[in-house]
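Next up: just one chain, as structure tokens, the form predicted alone.
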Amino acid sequence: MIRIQEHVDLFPYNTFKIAAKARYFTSVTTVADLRELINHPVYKQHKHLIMGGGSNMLLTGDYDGLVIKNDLRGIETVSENDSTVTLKAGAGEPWHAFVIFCVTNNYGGVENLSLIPGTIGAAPMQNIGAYGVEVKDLIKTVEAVDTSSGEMHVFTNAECEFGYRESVFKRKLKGKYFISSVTLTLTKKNHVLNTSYGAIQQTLDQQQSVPSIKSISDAVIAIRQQKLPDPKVIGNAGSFFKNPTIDQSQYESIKKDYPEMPGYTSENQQVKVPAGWLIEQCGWKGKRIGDVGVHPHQALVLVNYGNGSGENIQSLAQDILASVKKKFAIDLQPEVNII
């Protein structure tokens, strides 16, 4: 039986700890509750907003319609052969708790994104990526209902049209589907290690281990919890612009002026640029703004340093914005769902 609340203060369900209510907030732990909650008045006369980790949206205000938290647990084995094993989890399930569980069972493929905060159901909708690996690669298919009808829908990995950081989730189908499950592919052996990108083979020669799933999972956790605030210190969403993609040829440019420019050879002859590096390149490393501000040792990330509102933060990234396409032309744009 769904139960709807009123007037529901949000402040423990977003990582950025942004003080908003909601008009309206329940939770569904089954599709059975979400095709019933699909037929109720409120969910018909209100606009809703469905909501996962809480970890990659920036709330700058009350909602005034019905919050719907994703709380669809469980991970079950869907198959498996000598070589793979395909794993079906609720969207609800939070995405570390999932590494750790492939992790521990020597499944391959998720070790590079351990620690990413957030449910797997929003791991597809965002196509989550970290230290060379993208989610994309893994999944096999995305259940998700109708928002209007109520009905079942299998979507495969070509009809998710991931992209960098998106997929059809969050361009023409967004708020039009409730993703409830994802089926994911992992490798049992034979596994491929990616050590190549960032600090990993770095920090593991440092703890002295040998590559593998868990080794390469422990360094990676160890690197974002140097680099990355932890949101139950801080307010924060992880990074909140993605790395923008650029001409070569504009690349060469910049990089005459700043020869310790970084880059990264992308697709169609474009340069991938880290945003962190155009951000700090701004002065905004570190520097705080009342009770808000770039984070000192990633300037990809902005905080909340107490009572800090959304609308605080919103104003912070849009100066960040703006200094960074007035001094190299680049346009950045956020990662973070702004409400």
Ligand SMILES: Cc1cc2nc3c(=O)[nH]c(=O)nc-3n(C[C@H](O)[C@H](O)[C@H](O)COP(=O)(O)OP(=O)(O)OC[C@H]3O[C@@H](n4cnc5c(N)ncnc54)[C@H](O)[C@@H]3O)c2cc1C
Second form
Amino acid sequence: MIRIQEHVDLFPYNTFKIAAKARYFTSVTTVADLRELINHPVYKQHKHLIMGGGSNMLLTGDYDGLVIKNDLRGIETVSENDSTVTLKAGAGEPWHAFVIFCVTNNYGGVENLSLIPGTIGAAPMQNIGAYGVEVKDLIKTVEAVDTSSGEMHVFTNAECEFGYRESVFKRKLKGKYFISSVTLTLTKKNHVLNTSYGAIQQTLDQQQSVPSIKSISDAVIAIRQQKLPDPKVIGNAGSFFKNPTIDQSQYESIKKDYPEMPGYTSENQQVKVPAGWLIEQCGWKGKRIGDVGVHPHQALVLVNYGNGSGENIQSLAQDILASVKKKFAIDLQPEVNII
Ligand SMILES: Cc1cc2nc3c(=O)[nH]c(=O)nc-3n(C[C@H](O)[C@H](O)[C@H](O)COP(=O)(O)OP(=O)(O)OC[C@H]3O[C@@H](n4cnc5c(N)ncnc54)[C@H](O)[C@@H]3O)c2cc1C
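Please supply the coordinates for the form predicted in complex with the ligand, as a counterpart to the form predicted alone shown previously.
Next comes the full complex, this chain leading.
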């Protein structure tokens, strides 16, 4: 049975800690709830916003519609053999708790994605990734409910059209499906351990740990706790912008003036450039404007020091975009969903 509340403060529901209100608010714990909701007059008459952990969105003002908090829970084993296990997780399960469940059971694959906030259901939305691993490499299928008809659709991995911080759900099917569960295949033995990215190997060496699912997860947690601001302490949504990809020729040309410019060759002679480096070069790192700013240790992370509004953050983001464009002729794209 669903219950729709009115004028609900969204402050506790978003990691930017923006004090915006939802005209209507409800939570769903089952697919049946969701189907009931789709037939409700409030749903039919208003726009709606699906909310998981609110860790990848910027609320730019009050939401004059219905916010649907995803609380679909449960983890079940779909199939397993000697070497792999396939798990289906309810979309409202917290991502990191799922990672810990896997690590505890010696299921390999997600350990590099430890400590990413948010829900299982939002993981395929932007194909979450960290420390050399993307969730697309583990996802088998995504079950989603059509937000108009209530019908269930099972998307294969290919149908999700995953890309760098992208999927079909973030692009052409935006708002059209409510992801209700995600099915992932993990290894039970012969785990493929990825220690080459970032400071993982260095941290393992310092801790004198042998690489394993558990030690990698612990190392990633330690690195992230050191590097990234904790949203419980300071409002943020992780990386605000995506790392842009530019032509090799543009990269070479900028490198003439900035020989230290980092870049990673990707497909089709394109080079991926760290957005944080570009932002830092424009002098933004550590800058504070009123109650919002750019994190002093992570130029890619915009922060709310307390009473910043969504508009304040958006305006800061626009100023950053403009200065990166002016200095480097590169267009940054937000990774965060602007609501
Ligand atoms: C400190 C910090 C570190 C982070 N580090 C990383 C990182 O390393 N890598 C990374 O990829 N991301 C990172 N993020 C971003 C974020 O945690 C992830 O993108 C996460 O998957 C978002 O989950 P969520 O449940 O909070 O999504 P929300 O913010 O609630 O929603 C994000 C978008 O998805 C939609 N959505 C949510 N759930 C569903 C659903 N069930 N069906 C359909 N649409 C849905 C929403 O409408 C919204 O548009 C970080 C964020 C923070 C705060």
